[in-house]
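As a starting point, one isolated chain is supplied in structure tokens, in the form predicted alone.
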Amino acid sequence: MRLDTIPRISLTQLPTPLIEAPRLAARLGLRRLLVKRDDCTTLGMGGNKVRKLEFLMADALEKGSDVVMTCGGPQSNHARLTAAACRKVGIERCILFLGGPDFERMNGNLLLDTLFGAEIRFMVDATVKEMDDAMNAEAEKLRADGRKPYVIPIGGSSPQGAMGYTSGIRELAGQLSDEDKSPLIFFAVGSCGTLTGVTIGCRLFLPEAEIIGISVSRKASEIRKIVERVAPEATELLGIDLPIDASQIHVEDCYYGERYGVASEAGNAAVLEMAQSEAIVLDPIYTGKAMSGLMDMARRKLIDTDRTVIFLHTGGGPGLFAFDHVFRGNAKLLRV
């Protein structure tokens, strides 16, 4: 297996912490709940995309790229961390193609994109395909001008990006005691790069683990199609024969609410409960919805509550500050 020989550049201090969440575990009737704190990566206010970008930026540097482009929603954590990674490795130009509802305030991740000097091309209500087409057209223009653009798909969901969580699960396995090596692992699923990497990583390093991905954006059938496309290229990159049957991947698609990018009542409640039981900050769009799935499944006894449960905290904290209006009614404020 070639995992340790694939080009990689260090963007954060690893391993990230794996901590107990005893108060929340007691509330949910779980024997043990652990939180893998990938929100604590040290680049650009943290998050899971740093693991992917360690491989993606190494690939960009190896190819001599001088411009990096990616796409996402207005509050994209991946876009924010791509801009930060460019600064960290010395690539001066980062172009972000962002699509979604229009906005008035440059807050949350948008503020950080600005601080990191990214060029933002905003496309109101654009689809992923429209953003991809715009990126590829810009890349062609840049090549014609003698530049060397590097295009990263939404969420960093590529074979190189999947290496981030193939190695991340190896890291997690090294932190677990023997009695905890058949855990249930919950996490948010968006662009599917993390899911692909976790799936491969568990097959290799935690074969008794059960993955439960909580979709924040699309139906399970769509998610499995993306994994089916990316996983074979990822295992080829690793130099291994490891067929991945996407139909067997456990994905729950009933927790994302109205649509991607819109906070849900259950997700907001999970953000509050996690903050007030364990002082851990989630966000309403990714980790809050994922935690709402974990909480609901535990309380309804849809999972084996005697198994160790791990919540893979993929970050997203900066985006919380674009949703202050959602939690304003919970303020215990007395003007004196």
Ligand SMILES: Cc1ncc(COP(=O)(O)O)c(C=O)c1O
Second form
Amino acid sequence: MRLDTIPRISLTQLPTPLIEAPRLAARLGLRRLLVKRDDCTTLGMGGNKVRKLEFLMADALEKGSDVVMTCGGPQSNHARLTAAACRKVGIERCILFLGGPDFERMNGNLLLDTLFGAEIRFMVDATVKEMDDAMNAEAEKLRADGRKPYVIPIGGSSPQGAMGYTSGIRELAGQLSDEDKSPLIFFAVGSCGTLTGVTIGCRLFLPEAEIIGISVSRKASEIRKIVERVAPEATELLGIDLPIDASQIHVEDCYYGERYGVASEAGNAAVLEMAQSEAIVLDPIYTGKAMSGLMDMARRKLIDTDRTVIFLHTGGGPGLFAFDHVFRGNAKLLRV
Ligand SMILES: Cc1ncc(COP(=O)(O)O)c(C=O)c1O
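Now that you have shown the form predicted alone, what about the form predicted together with the named molecule?
Up next: the whole complex, starting with the chain shown before.
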């Protein structure tokens, strides 16, 4: 297997902590709840994308790229971390194509994009296809000018990106004692790179684990189609023959509420409960919704509560600061 020979550049201190969450476990009736703190990756305020970017930026450098481009929503954690990674490896230009609802305040991830000096091309209400087209057109122009652009797909969910969580699961397996080696692993699923990497990683390094992906944006059938497409390319990159049957992947698609990017009541409640039981910060768009799935499934005994449960905390904290209005009513504020 080529996992250790695929180009990779260190962007964070590893391993990330794996910590107990005993108060939340007791509230949910779980024997043991562990949180894998990938929100604590040490680049640019952290998150799951750092693991993907270790492989993507190494690929960009190997190809001699001098401009990196990617796309996402205005509060994209992936875009923010791509901008940070460019600074870290010394790539001068980072262009972010951000599409979605218009915004008034440059807060949360947008503020960090600005601090990292990214060039932002804002495309009001653009679809992923429109952002992709805009990126590719820009890349063409840059090539004609003699530059070497490197285009990262939305969420960094390419075969290289998936390597981040194949190695992330190897790291997690090394942190678990024998009695915890058949855990239930919960996490947020967006563009599916994390899910693809975790699926391959579990097959290789934690075969007794059960994955429960909580969708933040798509129906389970769509997610399985994406994994079906990316997983074979990822295993080819690894140089292994490991057929992944995407129809067997456990994805829950009833926890994202109205749609991607819009906070849900259950997700907001999960953000508050996690903060007030464990002092761990989630966000309303990814990790809050993922945690609302874990909480609901535990409380309704839809999972085996005797098994060790691991919540893979994929970050997203900066995005919380674009949702202050959601939590204003929870303030215990007395003007004196
Ligand atoms: C905080 C956070 N969690 C989870 C995800 C989902 O990861 P993936 O896109 O690999 O499915 C993202 C993606 O942007 C994210 O920012």
